[in-house]
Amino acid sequence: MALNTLEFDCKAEAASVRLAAPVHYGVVGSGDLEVILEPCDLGGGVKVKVTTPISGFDAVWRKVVETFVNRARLADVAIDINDNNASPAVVSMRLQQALAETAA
């Protein structure tokens, strides 16, 4: 199975949330994904890399990720998403769960 790699650069409109340490959340499995958040000096931006077996949904991935980054007000974070056919709702949920782990 060939994997599709997508890369996005985002910047939250009111970026103010920075991570103190890396976070890993989720498992790559059928219909699920893992999220890795890492602090990274990106001039206030967010770099996203998505690895997925599905192609043709670049705009959907971008919209889900940009919505998350803006709502979370993230800055200076690298996000790696390793997907195995997760729906946009599951992607959003896993991103929120990973962010919640940073406060734990």
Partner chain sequence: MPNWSKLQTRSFLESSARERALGLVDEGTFTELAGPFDRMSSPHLVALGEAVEFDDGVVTGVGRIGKRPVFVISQEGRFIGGAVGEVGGAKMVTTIDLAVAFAEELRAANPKIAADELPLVAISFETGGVRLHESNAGLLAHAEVMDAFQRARGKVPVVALIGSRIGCFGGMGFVAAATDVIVMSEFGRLGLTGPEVIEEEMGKDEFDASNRALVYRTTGGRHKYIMGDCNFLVDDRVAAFRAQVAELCRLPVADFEQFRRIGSAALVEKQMRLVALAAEMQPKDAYDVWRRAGNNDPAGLGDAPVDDFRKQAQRLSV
Second form
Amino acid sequence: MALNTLEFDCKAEAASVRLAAPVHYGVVGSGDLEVILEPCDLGGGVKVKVTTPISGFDAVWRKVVETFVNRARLADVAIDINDNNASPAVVSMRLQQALAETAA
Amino acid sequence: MKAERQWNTLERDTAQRMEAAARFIGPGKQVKVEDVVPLLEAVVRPGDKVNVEGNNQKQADFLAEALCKVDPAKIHDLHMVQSSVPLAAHLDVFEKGIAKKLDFAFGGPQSGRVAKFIREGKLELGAIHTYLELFGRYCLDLTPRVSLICAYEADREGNLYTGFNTEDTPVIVEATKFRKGIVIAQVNKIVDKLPRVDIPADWIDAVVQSPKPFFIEPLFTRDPGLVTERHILLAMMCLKGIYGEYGVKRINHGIGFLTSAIELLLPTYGEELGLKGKTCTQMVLNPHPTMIPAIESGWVEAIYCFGGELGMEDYVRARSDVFFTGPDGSLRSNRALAQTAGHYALDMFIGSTLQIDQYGNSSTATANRVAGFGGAPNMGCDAKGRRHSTDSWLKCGREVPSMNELIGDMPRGKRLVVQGMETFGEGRAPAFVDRLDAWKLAENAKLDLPPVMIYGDDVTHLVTEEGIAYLNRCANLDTRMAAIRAVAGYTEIGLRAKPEETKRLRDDGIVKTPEDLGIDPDTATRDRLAARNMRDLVDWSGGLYNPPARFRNW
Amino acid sequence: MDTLIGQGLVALEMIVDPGSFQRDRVGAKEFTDESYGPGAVVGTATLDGQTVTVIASDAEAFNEKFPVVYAGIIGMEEGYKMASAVYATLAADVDKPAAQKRPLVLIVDTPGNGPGKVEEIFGMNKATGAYQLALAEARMAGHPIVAAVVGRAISGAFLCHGLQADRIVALDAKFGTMIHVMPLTSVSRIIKKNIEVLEELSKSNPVFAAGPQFFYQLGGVEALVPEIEGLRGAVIEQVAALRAAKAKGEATGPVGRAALGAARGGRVTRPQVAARMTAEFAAVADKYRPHA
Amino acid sequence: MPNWSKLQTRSFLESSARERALGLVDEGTFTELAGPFDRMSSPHLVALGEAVEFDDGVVTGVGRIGKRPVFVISQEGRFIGGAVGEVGGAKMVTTIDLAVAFAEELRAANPKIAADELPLVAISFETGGVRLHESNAGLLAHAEVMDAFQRARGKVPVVALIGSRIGCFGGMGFVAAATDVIVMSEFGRLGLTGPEVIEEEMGKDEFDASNRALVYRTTGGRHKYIMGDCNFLVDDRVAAFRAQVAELCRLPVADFEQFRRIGSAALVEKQMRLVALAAEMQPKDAYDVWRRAGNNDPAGLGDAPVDDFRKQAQRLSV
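Okay, that was the form predicted alone. Show me the form predicted in complex with the partner chain next.
Complete assembly follows, chain above in first position.
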């Protein structure tokens, strides 16, 4: 019954975008999530942690986050997510919004 | 010499029944509440086709319940022919053995029981229709012998006022009465003078003032407070990539939060895109409260309604340039005419669905619920009998590469049929599936066909948060399937999309992502909505809109 | 006697000096209207010789004016009546030094607050809020306040009649003593978790299970009383201890119980949060000083 | 960080706890304490396999309005209905404690310090009370907040802001009632028992919980304004709530006693007169009480734009 924690690393193909400062975005509502993006020296890679009550979607999580990391060309970022059954569409959207916050 | 044939058996049979009922019918055709069940027992005979009026809005609920109380020993094996079965009483008649067979269009809250009763052999299903299809059959092979209808008011002669919620009443009464059938009406009130006569007294056989006003469901009210950023993103894509791209003027909006979002974006984002006057000028639509800001901003020239919507009475009355209102000032909403307009005179239908398969067939059916169709399929298809042209219809047709394979070089248009939904729905259920649940339902409920709301070949555009698939631009099924995969996101079907294939489709303008459309998803925020809550709608209407109690949060 | 549930008045008589309880009189104040908040029993007694204010619930009373109030429920009238008794206590000893302020004894057996329409229209939340503020004020003024949970101490009713006391003692669970927000079966239904799993979890984690022993672990009650006969002694002992603790400025009441919760290992996150916030504020406090 | 100026125009109802907190104080002045980067989420939710939030659903911190340090507590209704557990409760209590300690420190350093340089606490409530997943700890936290309020009395004013989706119910309904000032919007609700429980208790004929109009006229901002249970009824904008708090920021702490509903013997006497009226009237509907207060067309008043409502509404006095 415990919460599931999913951890993995990934690397963007043309990793070049680094964060100036950490950012937090979102609310863990039903079907929603919050995310922290933090700069972190990872040799150009990205470290991901997802905490969620739902299990069995590991491959989809990986795919969604990798797509985001690739599109944003992120490097040296730790991504920490608290999820409450967000759909992949919502996950993509929140990640994108979190990133947009850093630019704002 | 051949035997003399009786040519008026129906008429004589009706006369007999009415004679048996005469003692229950007083002056002005009025029947007392306590006499309604014996009245029904007098006029209904075993095996009759019987209509109980009701659709997804108003319901002849008192008469429906009265029909449940007749003695099944006297009255049984009825064949119910009616638009919808949303009330418990509509199914109770099958449970009690009063009715046996059902032909209908829309299941509503009882759709689970319909499936169950079919499986248990309590209910023999004729067919599931669209409204228009069923109305057509009222005039051919499914003519009701007895119809139980509802109206707001009757006068002392038995004339009826159906007013704001006219809906199915004219077509039911006309089909029944002109084939010598019997029409019994429940009304909320009997008055000296009606605001206007919608149904003349000589088409009515009996009138009862029901103990409670008839039930009516505010089915088309969407609280703007529940419109999400994802709805807004999809709505922005629709407005820019479809409404604007094709300049569609004559539109029906299926009910849902996507179309509510579109309606609420017209005065803001629509205006930014310069679309006012170029799109949404004529609509076939219930009086959606979320249309108020667009109407107030001068977007809409005319709206014809299928039915009424609770709380919109005063607003509609005060906007007679837009709505079809009678000499008394109140709306008349004739569903048969609205559906006709919806089938023939629209350039676009846009709605949402629960599931869509890899070919683009879509359905709202789940494995254990016979939900029915209502009117959507008549609007969500290309009307093959259409012969007039409009620019948007022609453009959509011109873009169909395979048109010439069927009709050579003859120009022909095509209705835009748009399905918009998020790739995952409620509870993370994928909207894109290999096989529709409709197949399972067909099996479970012993249907001849899986109930498909909109067939793949009718869908011209598919919109998800990933982008728009312009299916009308696809030359063949393979390309259509690829385009569907390209917008199916992280569903299993979407994960099968090949990046290079998707890129080709984007280059060819068959798939457009938000980026291709020049829409930044981060700007899809609720600030864009012309009204963000029910209160805003009331304010937009200048206090004319009077939301039902359950929608009032102040 | 195997339970005191529904017998708040019996418990009252057992705790105070025999025959000393004078109902409806607190200091100079007299509660003359018998129909006003009949379920709230207030009065003055002596406890081991010293004058105390006593507040209890009468499970037999029914409030004719507010039909959702019965069986010891604290409704609007009851809440304000209890608050008045506390203010009358404050007034009675207003000129006395802190060390001589009379104790308040709360006999706790109440199943809840009035959940009605009229209650919401007129703001039931104020009545219980008023009582809590009054108790907190009396506690801070020096009155020792001891709550004795003898029966039901349920959710909001316990919040107002009990949890603002300096010290709380509770009769052992074997007498049916109930302390909870909701029974575990209801919790299980609402949070959609299997009851067996919750029962198992509650062995190691006291935060959601119902019962005085779990509140003890959390520091929510200071002491458990193993036998009914021990109630009087326990209350007398707490009053004496409180006089000493208050004189030394030791934390009592909710703050004291928070510390107890940490010490007993039931609420260990709370102090971590407080420490973290205090440190974080200290680091930026200068920004918020005048002329910064 | 969301754009502060844009936040001001936002609907308070739709704003998240963090947006409300940020928007309430002057631009750039908010320091979050035990914020999401501290990752102090509830260990009890983890044990139950429930989703957690880095801030446990309560945003706490300190900012400024003008010269006044404003300590903010803001509850997030979208996370488990804003319910209060051990961590969230500790954050609330500590925020008030910090404000009181800071006030004492500033006063000790400068006994003549201006009123508008001393701390104020603002709480944006959005909660149904105790979090059932950790109900015992949640209940105890409620008692601590109440106690903290009493300790703040006369030292630091406490202002309640209620205009979020969940409203303010359960034990937090007591807590809000015990603040010095209550500011609501028409979308806010304040009470003890949620509508579903009342329906369960009294039957659907007496109280239909799905009838939102009924629910709002029983516990909503307009009703609470007429009853005197909320002091100020403001528009549903972050800027409007902020403006009201800014206005209050000019007052010395002693002036806040005038706004209170409860918290003294005299106020309890006054509330008892109100209860006597309830007993006498036995109202079937809140509108009966509106009428009693001198509002002849309660339905019309209930539906009028909020500006007109403020101008026209007669408030109940006993």
